[in-house]
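Below sits a lone chain in structure tokens, taken as the form predicted on its own.
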Amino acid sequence: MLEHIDARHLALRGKLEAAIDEVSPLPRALALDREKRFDRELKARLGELGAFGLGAAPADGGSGGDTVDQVIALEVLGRRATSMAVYCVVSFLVTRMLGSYGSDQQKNAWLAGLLKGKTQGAFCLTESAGGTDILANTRTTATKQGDGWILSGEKTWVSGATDCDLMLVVARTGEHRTRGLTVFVVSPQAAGVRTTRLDTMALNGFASCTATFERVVLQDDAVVGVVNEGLAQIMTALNGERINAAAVVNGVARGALEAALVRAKERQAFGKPIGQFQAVQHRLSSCAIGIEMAWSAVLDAARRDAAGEATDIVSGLAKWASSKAALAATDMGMELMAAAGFLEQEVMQRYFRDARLHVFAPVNNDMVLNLLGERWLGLPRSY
């Protein structure tokens, strides 16, 4: 890795790597993935280290630092424990939403627990009709009734919904296209809430779920931020999510490259290591270049976010570049590993599967290019 970070961030990376090596080394991580089990032991250790509080003020129960600290941690987890990395992305998203827009009551009730890893949150945005065009496809509604609301609808691809302590649910509360969405805090134990785990091919250590809301009664204090102004809140948070997701998939890419390099140095063919062949060196070097360029984009986006700058362009750029680097590295890794890549005890097959999510999550790569064409290159809107 070409270093673009300071000594404090290097120390953070080393501390997290040591914790993962101790608590959840590769054989254990692969076993948990096969069993589709969440790594509670690793979560507990990360909580002790303050990983879930990165980027949040100590006054709120956080660990300090900023978005750069978050992406450093997420890159490590992407390389070593990808499902836990996605858990952290969701956790950072929920704490960012509550920290920025939550009421004092909501912050007092939830924020410290989330930042310490004692409490788990879920973000309910996507619906089965489509996830990219949320304005047209948000069918979940919250209807005003007396001093509260009635929430009805269904969300899908909700990470961790079956095990969470609170949900942030996006619902339509007004007819205006852009000023008609509101975010609510919802208890998964509330009457009318049901969650079901989806059977997915990758990121098996952190469940993807559906969440159904059948006339769930909410009080006015469940509103996060301002009624009907949820879209602006969501977009700010989602830009941060894209930066963090980019860091995770960059870690996946680097993990695949590292595993491929071990194979290239150890595997013998025609009397020499396969890494000595020019064709193999070219493929490995090309992947390394893509990863480093994407990582530079991730760090630039994180630094801009920490400085309070707009990140709609740079977050998309970082996410697209990192996901493409991961696809290239994992494809190359599987071919280089050959038959060994099909073995469940080898990590490459997990990287290969886990990388696929990030082509379309948290936003589809084609949509990223549409946004960059419009907002970066000044082209007419294509959607």
Ligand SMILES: Cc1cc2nc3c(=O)[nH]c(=O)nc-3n(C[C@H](O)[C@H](O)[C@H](O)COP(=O)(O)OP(=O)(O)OC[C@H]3O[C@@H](n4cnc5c(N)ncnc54)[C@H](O)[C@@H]3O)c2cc1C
Given for the second form:
Amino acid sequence: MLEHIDARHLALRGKLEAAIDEVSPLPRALALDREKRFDRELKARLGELGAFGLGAAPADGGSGGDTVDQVIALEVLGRRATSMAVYCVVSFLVTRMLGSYGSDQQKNAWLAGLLKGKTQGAFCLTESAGGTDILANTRTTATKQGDGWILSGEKTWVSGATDCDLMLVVARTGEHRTRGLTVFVVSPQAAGVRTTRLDTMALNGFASCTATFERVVLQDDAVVGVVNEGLAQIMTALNGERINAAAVVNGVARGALEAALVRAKERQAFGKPIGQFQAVQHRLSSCAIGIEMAWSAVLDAARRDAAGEATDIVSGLAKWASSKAALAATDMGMELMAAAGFLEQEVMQRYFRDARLHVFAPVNNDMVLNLLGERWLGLPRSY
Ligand SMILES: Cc1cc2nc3c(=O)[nH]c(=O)nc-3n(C[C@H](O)[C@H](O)[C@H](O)COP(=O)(O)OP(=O)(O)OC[C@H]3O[C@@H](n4cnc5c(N)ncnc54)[C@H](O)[C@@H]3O)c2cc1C
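Okay, that is the form predicted on its own; can I get the form predicted in complex with the named molecule now?
What follows is the whole complex; the chain from before opens it.
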């Protein structure tokens, strides 16, 4: 990598790479992906190393550091253990929401466990009518009843819901379009909560799920932050999630480039390594440029987030650039591997599948361009 990061961040990167090599080397990681199993051993090791607490204060149970530490860790995970990287993105999102808006009681109950990787959170925003137009499509409701609330509705594409200890659920609590959403902490064990796993083609090591809420009774202390102000709360956290997702998919892109380079140096045709052909070198170099430029954007966004600056523009820019770099690198990688790319024991096919996620999640690239057109370039709103 060409970036300038300090010795502490280099040490963090090296520590995580060594842990993944030790606990979950590539053949094991690929077997888990085939079997669609979550890597519990790796999660435990990462928890011991404090990976899930990066960016959170030691006083809360965190490991210190900031968003830059998070993206350094997520890039490594994206490159070596992509499903775990997405687990970590969800974990950072949930801890950020609770850390920023949770009551003292909620923080005391959940934060330390989440930051140590002993407790797992899920974030329930998307509904089946569509994840992009969240204001129109949030049909899950929470209705005031006495000292509490009745939660009813169905969420989909909730990462990790079948195996979590708490859920942050976004529900409509008021009629006002933008000031009518509230976030609640919900126990997956509460009466009326049901979760099921979806059968997916990628990110196989971290379950994507539906979560149904049938007249779930919540107390007032389940509200995270302020009633009806949920949209503003989640938007800040979602900008952070975009930066983190950008780091993950940048890692996917770099992993694909590294695997392609190994192949380019080893595979022979016409008496020389295929990496000696100019056409192959140009493809590899073009992908490397895209990845480095996108990584600079990720680091810039992370540094701005750590400094408390607005990140609505830079987070989208980093996510768009990194996902495009990953599409290019994984497409090039499959082309360069040729028939070998079809083998399940080769990592390229996993990168090729996993890269797809961040084209549309956590926000789709078309919507990113809409937001950049409006907020960066000053064009009229298009949607
Ligand atoms: C593996 C996985 C994990 C996920 N984890 C979670 C999670 O933990 N929690 C959660 O809440 N959600 C999660 N999601 C959902 C994810 O955030 C949504 O898939 C995403 O927001 C896009 O929503 P959608 O798939 O409904 O696409 P839609 O909203 O149906 O959009 C489809 C397409 O329409 C186009 N489009 C839509 N609007 C516009 C517009 N205004 N301008 C131009 N084009 C537009 C875009 O091309 C877009 O890709 C996950 C999804 C996956 C696949």
